[in-house]
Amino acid sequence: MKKTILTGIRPTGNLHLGHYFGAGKTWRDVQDEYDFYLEIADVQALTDNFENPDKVRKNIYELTKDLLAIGIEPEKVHFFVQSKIPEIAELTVFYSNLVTVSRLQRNPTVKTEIAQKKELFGNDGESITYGFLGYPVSQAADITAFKGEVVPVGDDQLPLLEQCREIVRKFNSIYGETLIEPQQLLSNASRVKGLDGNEKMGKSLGNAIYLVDDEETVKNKIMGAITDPNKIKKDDPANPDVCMVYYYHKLVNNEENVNTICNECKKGARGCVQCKKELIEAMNNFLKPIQEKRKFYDEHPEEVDKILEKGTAEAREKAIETMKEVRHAMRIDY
């Protein structure tokens, strides 16, 4: 028997770089050896997009069309929508009694997103809401509803995964054993940075480089991107570890290239614009494939439909036997 795996991902915009290195090229890799369920988070989108519901209810297409382009395949993977699961809802419910508001407080990554929404929106915090500092129970009931037995995570997850464990040690120490206490599938790949130098690249930060930018809008973004300050001239020597288009080259290059622009640039045999425009055609050789394979189901919307559809089911006959299971150990099984 496969064990499975639960992850998932919020409808929030189309996939970046960032999210292909960091995230999605794991679960392409991995979806052979799991019974895999893929959520389309949209209910926790809401928690910071509840005044723009077209825009969470427009990328839950936009987003699935990313994941089939980069070959995450529905005859291996559910893909389901969170808000057509109302037994995550219930599970998110029951979790709220288990778990303290200081301690959702002290998670050290909700800590961080709310230090950045306050830096981003330069509030003192009181926007935030309660159903954004409780979104770690949500992600606890989004895994446990399909006894999730692994979760792939980058290290700055990790506290979210361990917050999920000791919601189940609670409840199987109240109510006896029931929920399974999840694994962590830890990542090794780095989190991309941006084009800006930033150590994160995102939506809202202006520094992405989508999988669905055209040629004429990767040539206008890889042509703005960080180099090395200190190249004043084209012959200058200059260090390749500063310079975000050396960067990339490493992400969309190959290996023989990476090594002669590496040379080049430290002995001043190669200008900043030269650079710049062998990035942008080996970053559109990189992207044309994923463009030419989503383009299938951006004219057949109807086949996006169906795998949603299919995958949801699916994920809901899952989620209906663990809360008989929940309902009957909590003894209101009525």
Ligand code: TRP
Contents of the next structure:
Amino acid sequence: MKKTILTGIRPTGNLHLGHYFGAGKTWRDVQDEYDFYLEIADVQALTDNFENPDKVRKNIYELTKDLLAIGIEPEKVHFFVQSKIPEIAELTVFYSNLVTVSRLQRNPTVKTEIAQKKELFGNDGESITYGFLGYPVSQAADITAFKGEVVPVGDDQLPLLEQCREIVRKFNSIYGETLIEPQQLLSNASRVKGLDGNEKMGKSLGNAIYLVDDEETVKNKIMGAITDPNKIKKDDPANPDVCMVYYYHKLVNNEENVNTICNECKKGARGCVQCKKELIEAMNNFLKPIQEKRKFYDEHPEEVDKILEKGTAEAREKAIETMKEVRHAMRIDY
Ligand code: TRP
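Right, the form predicted on its own is done, so what does the form predicted in complex with tryptophan look like?
Let's see the whole complex now, leading with the same chain.
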């Protein structure tokens, strides 16, 4: 029997290189090993985007197509839409009793996000909603509804997994062994830096290359990428380790080319414009097969609907089963 893995992603935009190298690639690489539930977390996306329902709706399809395009296979993975599984909402209500407000406020991920919101909106946190503060509880429901044993997460999501584990332990200690405590899937995936050299590539930072970016867009973005600021003239020796162009060469170019680029750059035998042109080519070659695969789904939206309907039906079956056990354990199986 394969172990169950569950992960989720908020439908708020298209996938960029940060998503791909930080998560999506790992998901694709483990899809044979697990019974895989992949949640399009529209309910969670609405906790920050409740005023933009059309954005969330549109991105359910955009994101699903991006995930299919990178080679996550619908025959192997249950793609499902969170809001179509009412059991998740139901579990969230029951789990709400098992977590204190102060514990949620101390959750490092939530804390960081609250700090960012305060900075963004310049208030004292008055605008933090009940739904936002509670999203880790809902995420615990996402995982446990499907008896997720393994969750592939990055560092920023670890506190949410820990929160889920606490809820599971509390539930089981009060109502009897019912839920499974999920483990983290450690991966060697890493965070990807932005075109501007920022530690994180992000939509809101405006420093991302998207998997759907066309050749012209890729070209313009790479031409504007940060290089070694100490390199003034074309034949000045430079430090590739502070150059974003070299950084992306390492992601999408082959080892031999990367070595050549590094050596030439250090010796002052390579100009930045040339180096950027080569990166543009390597990047477009990397994106091409992904975009070709995506094109099929762009032209066949009914296939995307079918994939989501099938995955959601499969996921629902499993959630209904779990819900029965939970109701029984909680003595509310009237
Ligand atoms: N919080 C995750 C993110 O912002 C998305 C998510 C929703 C998730 N439900 C999940 C991740 C369950 C792992 C497991 O990226």
